[in-house]
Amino acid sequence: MRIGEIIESTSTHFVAEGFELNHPPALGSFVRVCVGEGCDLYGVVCYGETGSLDPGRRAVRRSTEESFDDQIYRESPQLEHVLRTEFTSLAVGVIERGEVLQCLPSQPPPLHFSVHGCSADETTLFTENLHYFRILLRASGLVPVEQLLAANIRQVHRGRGEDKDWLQRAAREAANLLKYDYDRLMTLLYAIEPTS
């Protein structure tokens, strides 16, 4: 399913603008981008925001008493048209004729090419390898690497089913990766903990 289209292209990440108002990717979720016949370019979603098309206005408060959330929409329709979602990936990897490769691709994706959230059985095949880690951890951003790790690995656990063991093979390749970084680490193990 398209979601967006690429509107920054780097060697690490890409930004793209979403097709639907308000609601960027998951953060930590997997996205892809076809560079070419049977080549893929897999990125996580690092951030999103929405605001003006503009980039020197900023957006202005809308609500009333009677007025306020969905419902400014509705009385404003124009707002689709002047408000734009965007959200940011990091490429972690590409997969080029079936096999998997998580490192930094060799081009950045085209402009205004496609950008389409990825499958279950996308995501499991891309993630049955946790090299991509290394990749999410040494990223700079808004988001704290540790925060965008574990979006990535909340994500990716659901879209695989809830699959313990790979939960509990993600939890120790994380606490091997940040064994000298206890803050961070437990910040990482706290936000991924089963909540049943």
The other form holds:
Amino acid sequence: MRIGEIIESTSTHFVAEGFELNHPPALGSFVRVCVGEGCDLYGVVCYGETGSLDPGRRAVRRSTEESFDDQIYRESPQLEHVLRTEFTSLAVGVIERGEVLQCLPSQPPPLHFSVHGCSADETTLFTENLHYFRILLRASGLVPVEQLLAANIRQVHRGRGEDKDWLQRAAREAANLLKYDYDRLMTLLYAIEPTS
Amino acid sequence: MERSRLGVVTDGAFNTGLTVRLDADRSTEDLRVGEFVVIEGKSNRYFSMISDMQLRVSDPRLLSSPPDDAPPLVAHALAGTSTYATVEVKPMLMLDLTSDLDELRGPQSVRTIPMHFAALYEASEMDFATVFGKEGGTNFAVGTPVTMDIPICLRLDRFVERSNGIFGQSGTGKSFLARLLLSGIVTSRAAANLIFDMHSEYAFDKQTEDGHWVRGLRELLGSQVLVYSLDAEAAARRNVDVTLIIGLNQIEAEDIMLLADELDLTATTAATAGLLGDQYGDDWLRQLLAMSPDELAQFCQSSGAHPEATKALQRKLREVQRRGYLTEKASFSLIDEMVTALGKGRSAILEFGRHDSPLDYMLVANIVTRRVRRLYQQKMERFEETKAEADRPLQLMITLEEAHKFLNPTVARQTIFGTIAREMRKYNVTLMVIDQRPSGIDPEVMSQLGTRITGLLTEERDIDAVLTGVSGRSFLRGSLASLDTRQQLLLMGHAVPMPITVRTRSYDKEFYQDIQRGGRAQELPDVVATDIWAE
Ligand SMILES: Nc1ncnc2c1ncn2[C@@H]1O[C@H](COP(=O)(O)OP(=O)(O)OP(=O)(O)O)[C@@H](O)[C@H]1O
Ligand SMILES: [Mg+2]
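Can you switch from the form predicted alone and show the form predicted together with its partner chain instead?
Up next: the whole complex, starting with the chain shown before.
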């Protein structure tokens, strides 16, 4: 499913404008860009932001006693045209003719190409291997990396139908990668511990 | 055979051993210090011992705030990543997998170490068999690995070739092990045995600490074992072959020195015995005991002996004289006949019966052994002259309980046992010393013990003593300290390819059957009719 269009593209990450205001894809979820015949570039959503179309302008308060939240949008349909939602994804690999490569792509994805949400099957295929954790943990965005990885693990866990073995494997891999940073590791582990 | 993997080598040095990081699914609790393990290198297989284990954390912050009550996922993720264990492993032997020659020769001493990431495995039955050999002949099964049910063998021919020792606290199973080994030595004919049985526990049925009866060596091995007793009364009740009598003429000044402590003699007093010996020879003791005060004074004047010391000696030795097994004059014929039997490959147990005080034990063992040694020395000299194989004296092993009494640093230099430990290998006579406190034994003697078998020891001094002159003491120390209090032993030295911890074989019905099966196959050759022990 197309969910956005690339408006900024670099070797490490790409920014897309989302098609649905206020609803960027979930933090940590997988997205893909079809960059050629049978070749998809995979990314993990690492940041989302909604703001004014005009970068110089800040939003102003619109709620009243009677009208707030969703109702604001119903009453001011023009908001859809002056606001926009953007999200940033980290490039983490490519699937070319069914073969998974977890590394930075050789080319940034083309500007204005579509960003798709990933199906459960696509996510499952890409996450058989966990090398991409290393790329996530190197990210330099505003979201702390342990939170980003935790979000990703939660998303994939759900996407894979609550696969317990995968979760354990992921936890171990994360523990291995963060073994010299106990505090971050514990933040991550407690964040992915299933609540049930 | 599939071995189960424990971890990989990550660090190490030839001299100090290797560090192995345990696999995440392995717990230190499944391993034991002293355990026999195998490292699979590229071209060599290393038979090794676990010498130490450590718990590690990758980030020290974990130590200051350990995750208590960690939920399962967290705990699982931390184990083997942030928290992990390493074991220290010491290669003891290696097998060159690339050369066919080594397949034939078996494991060799270690000349190199494996590289990083060589895998560590639990030893399989095959590995034990490769290193310790198959049961049979002089390869005697003393026990099994702690966690497996396959035999660990001791080479009895090598065991008896040098003096050896069995140590351990009271109740660790020293005397039971001695019975096992003696049964094996007798049936495999590795050596003739002379056993000084202070507490009369070897020859006949005996009740164990847990209340059931076990068989004596005489009952198990029949006529291959002769029983001597010092105690005429007990001898009459039991199936004893010979009652041993000792003559005053057989007691030498050397014996008195040995007994100085038991008799509470000062050094001067003990030395007086020497002066008497110089003057009267064999007859010195009888002369001393018979001296009137005047005669005694006269002797002191003529020999320069100290009168008070001489009087004290006379008084003390008059007490000794009353022992039931002592007579005025005895010939050595009983002991000489015993040596003849030993020379034919039989074994002899000397029971002390009610004469089981240290004084009796030390006096008699010393006299008998002195004579035995003289005869063996003669045998050896004869063999060296004739060079005829038939004249080569059969190996003799003398079993000595409470060995520290004869081999403590003060007396070891003077007693015949000290001499045997130090030099009698030349004459084919060796000792099996049994003692609770190895620290009480002269270090020079300890260093001569080729094979040492030890049960649990707790005193630092004893542990040090038992490891005298052993390479890799620091890691054997760990294995020693981790032994159970009963029926677990550490074997090391000449008769085993590498040190190993074993669960001692049970001395029970099954063992009797094994021995009798093996024993029949190797029945003694017919004894000549004049042999007084022929049945
Ligand atoms: N191999 C064995 N088979 C059967 N029982 C054994 C064996 N080893 C030890 N035991 C049990 O342990 C008890 C003590 O063993 P043992 O008499 O050999 O100890 P020890 O080391 O000689 O002690 P001490 O130093 O007091 O003489 C035995 O009575 C027996 O019950
Ligand atoms: Mg004992």
